[in-house]
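Single chain ahead, by itself, as structure tokens, in the form predicted on its own.
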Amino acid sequence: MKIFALFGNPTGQSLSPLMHTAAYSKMGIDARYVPFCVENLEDAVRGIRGLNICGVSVTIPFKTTVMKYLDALDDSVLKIGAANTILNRDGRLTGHNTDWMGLTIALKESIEIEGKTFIILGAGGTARSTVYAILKEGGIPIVLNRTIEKGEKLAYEFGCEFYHIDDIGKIKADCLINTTPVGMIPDTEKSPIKNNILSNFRFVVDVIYNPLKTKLLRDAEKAGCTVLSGLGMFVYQGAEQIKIWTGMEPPREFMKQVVFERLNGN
């Protein structure tokens, strides 16, 4: 039986194990994939080759610190600095970041990217994944941070704009892609900006998958604005771990389903 887990903090509000488990038995691997609430990140990236976990997802607030624990860093990683996978092969543990690989298949299913402007709240791990996903694929990524020191940083090393988050109102861009854990459960209530200026874009993207609908994309919505969930980044990243873990194309859209029907409460 192959064990692949899940490092964060926390872990609990996390689909990852439903939708990882449905898929390798959807595949007919013998598999398990384990949450584990990390308290010390070294001791758990050394107890991958101690347990032979065969591959980990990392999550908040690890992706970017865990790399310094890890043997080799693909070229994506290295341009983005932060990873949200690992791979174990024969006790050589190797990151990987298929977060940008999620959100372009599940932007482009939806957005033109190449020769758009896309305004990207926040400065973490999963910004710097956006921002380099937007870049490659012909867009044009502008920084909006509450931080100013941080988000300087992002945009200055990826060579795109940055302005404070109370300057959106005098930025124009195609699309607005949150990429803050404001509105997650359990504050569902809250948006990471205020909704009169949404009707200034066309597209508005939350990477939230939990609540499906966010109150930003709620207030997108009422402004005309055309919205997309994370639930297809959330699906599509995990699908392209599954990739580079047991080298088979999982079963995408039923993940989707999987992932879906528990966000609806079937």
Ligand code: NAP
Contents of the next structure:
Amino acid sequence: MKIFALFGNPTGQSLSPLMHTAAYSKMGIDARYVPFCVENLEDAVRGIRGLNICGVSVTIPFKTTVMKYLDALDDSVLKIGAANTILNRDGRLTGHNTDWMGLTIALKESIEIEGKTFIILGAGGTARSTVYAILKEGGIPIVLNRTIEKGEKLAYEFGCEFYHIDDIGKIKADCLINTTPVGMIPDTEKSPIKNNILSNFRFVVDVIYNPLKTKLLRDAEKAGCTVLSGLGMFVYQGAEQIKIWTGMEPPREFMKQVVFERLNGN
Ligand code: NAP
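With the form predicted on its own in hand, show me what the form predicted in complex with the ligand looks like.
Starting with the chain above, the whole complex follows.
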């Protein structure tokens, strides 16, 4: 039996165990995916080797700090500055980032990226993955953040424009992507921006998937925009982890259905 794990703190709300367990069962892989609420990250990473855990998903707040405990990092991890995936190959631990891959796949299902402009709200870990993903596909990211220093640092590192979030009404773009946690459960009546500027965008994307339709997306739909929730990103980042760990193609639509049903309370 193969063991996979989730390292985070907290992990109680995560839908990764549900999604991964369903995927392995469908794929006929004898595996367990175990969530660990990690107290000491260095000891936990040592435990990957000690317990022969095949792969680990890394979530808040460890995506950046985990990097220093790994034996090797892929290029995307180095550029983004965060790892959400660990592969254990014979005791050698490699850090990967599948958040940007998940977002790229989800976006490309409904939006053309090349040559299009994208406003990225936020400058945290997910914003960094998003900017990386857009640039890799030939899009033009523009960073907007509440804290100027953090937003400027991200924009400088990736060579893109930066504006304060209050200036959003002055900027034209094809698509708006929210990477802030504003609107996430339980604050479902909050939106990171005022709804009167939403008609400036054709597409509005929220990386949040709980709720499936945030206030931002509800407002955007009313303003006539095409909207996309974070569900696809979430499912595809998990699917890419399974590919890295097993070398097999996971049942993406089935995984999406399982998560969708849980979020819909079915
Ligand atoms: P993070 O590193 O803490 O960054 C959060 C960013 O949001 C910061 O730039 C922060 O601005 C900004 N922010 C926070 N509260 C704000 C507010 N009230 N008004 C304006 N800006 C605000 O967080 P993260 O790890 O990037 O995660 C962000 C979101 O992405 C979470 O909701 C997470 O669940 C989601 N996510 C989804 C997926 C998926 O698969 N769908 C994957 C990863 C993450 P300051 O710099 O000013 O503090």
